[in-house]
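A lone chain, given as C-alpha cells: the form predicted alone.
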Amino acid sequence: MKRFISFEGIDGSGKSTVSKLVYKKLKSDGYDVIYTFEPTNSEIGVQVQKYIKEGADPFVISFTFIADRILHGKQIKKWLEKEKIVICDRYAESTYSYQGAQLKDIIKRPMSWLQDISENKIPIPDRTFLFIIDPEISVSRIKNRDYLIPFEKVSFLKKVQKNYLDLSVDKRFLKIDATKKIEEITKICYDDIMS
C-alpha cells in the first residue's frame, strides 16, 4: 500500500476533484488519512497565491512555492513517521512545471534549477498520479471560474504539460487519461494506492 500520494496536473484537469474522493473512499473505509495541498493555507502559502494573482517575478513566486513546501515537507514527514496516508493536490512537480515554464526564458534548464534547489530537503510521493488532458478541453471546464489566474491560459498550459510529461519518466508516475469520467478515474487511483 502506498502512504504519500501526489495529484498533478494541469488545471482544469481534474485532479482536486479526484484527490478529494479518494481521500473521502480512503477515510470512509477506515484508515488514517491526511488531505492537503499546495500551495499550502500556511502564511508561506497565502503569499504564494497573492503572488500569483498578481503576476508577480517568476523568481519570487519559484523560492515562495519552495520555502512553503521544504515547511509543508517537515509536517508531511511528521505525518508518514505516525503512520498516515498523505494525499497530497499538488507538489514539487507543480513547481518544476509552472514555474520551469515561466523561466524557460529566463535561465537555462529551469526545471532542473528548480529540483536542484530542492534536492534532499522533501519527502517523495510514493506514487504521483498525472492527470493528462488537451489544454483546450482544460480551460473550457475552468471558463466560469469566478476568478482564472494568469497562468489559466491555453499557450501556457501547453507547456506547463509538456513540462510534466518530460519530469514524468520515473516509475513512481502512473499518467492518467484525464478525459474519463471520475468514477473511473478515481478507482483507479484508489485500486493503485491499495496495490
Given for the second form:
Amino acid sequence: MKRFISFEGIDGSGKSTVSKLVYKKLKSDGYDVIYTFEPTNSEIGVQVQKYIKEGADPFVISFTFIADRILHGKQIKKWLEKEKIVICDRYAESTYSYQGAQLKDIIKRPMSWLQDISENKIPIPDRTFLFIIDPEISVSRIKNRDYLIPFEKVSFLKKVQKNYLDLSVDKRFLKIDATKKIEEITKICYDDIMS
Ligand code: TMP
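Compare with the form predicted alone: the form predicted in complex with thymidine-5'-phosphate (TMP):
And the full complex, kicking off with our chain again.
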C-alpha cells in the first residue's frame, strides 16, 4: 500500500475533486488518512496566493512556493512517521511545471534549477497521479468560476502540461486520462494506492 500520494495536473483537470473523493473513501474504509494541499493555508501559503493574483515577479513566486513546501514537507514527514496516509493536492511538480513555465525565457533549464534548490529538502511521494487533459477543455470547465487567476489561460497551461509530461518519465508517476468519469478515475487511484 502507498502512503504518501500527490495529485498533480493543470487547473480544471479534476484532481482536487478526485483527491477529496479518494480521501473520503480511505477514511470511510477506516484508514488513518490526512488530506492536505498546496498552496497551504499557512501565512506563506496565503501570501503566495496573493502574489499569483497580483502577477508578482516569478522568482518571488517560486521562492515563496518552495518556502511553503519546505515547511509543509516537515509536517508531512511527521504525519508519515505516525503511520498516516497523506493525500496531497498539488506538491513539488506544481512548482517545477508552473514556475518552470514562468521562468522559461528568463533562465536556462528552469525546471532543473527549481528541482535542485528544493528536492533534497522535502519528502518524495510514493505515487504521483498526473491528470492529463487538453487545456482547452480544462479552461472551459473552470471559465464560470467567480475569479480566474492569471495562470488559467490555455496558452500558459499548454506549457505547464508539457513540463508535467517531461517530468512524468519517473515510475513514481501514473498518468490519468482526466476526461474519464470522476467515479472511474477515483477507483483507478484508490486501487493503485492499495496495490
Ligand atoms: P489551486 O487552484 O490548486 O489551489 O492552486 C492555485 C494555483 O497555484 C494553480 O494555478 C497552480 C498554482 N501553483 C503554482 O503555480 N505553483 C505551485 O507550486 C503550486 C502548489 C500551485
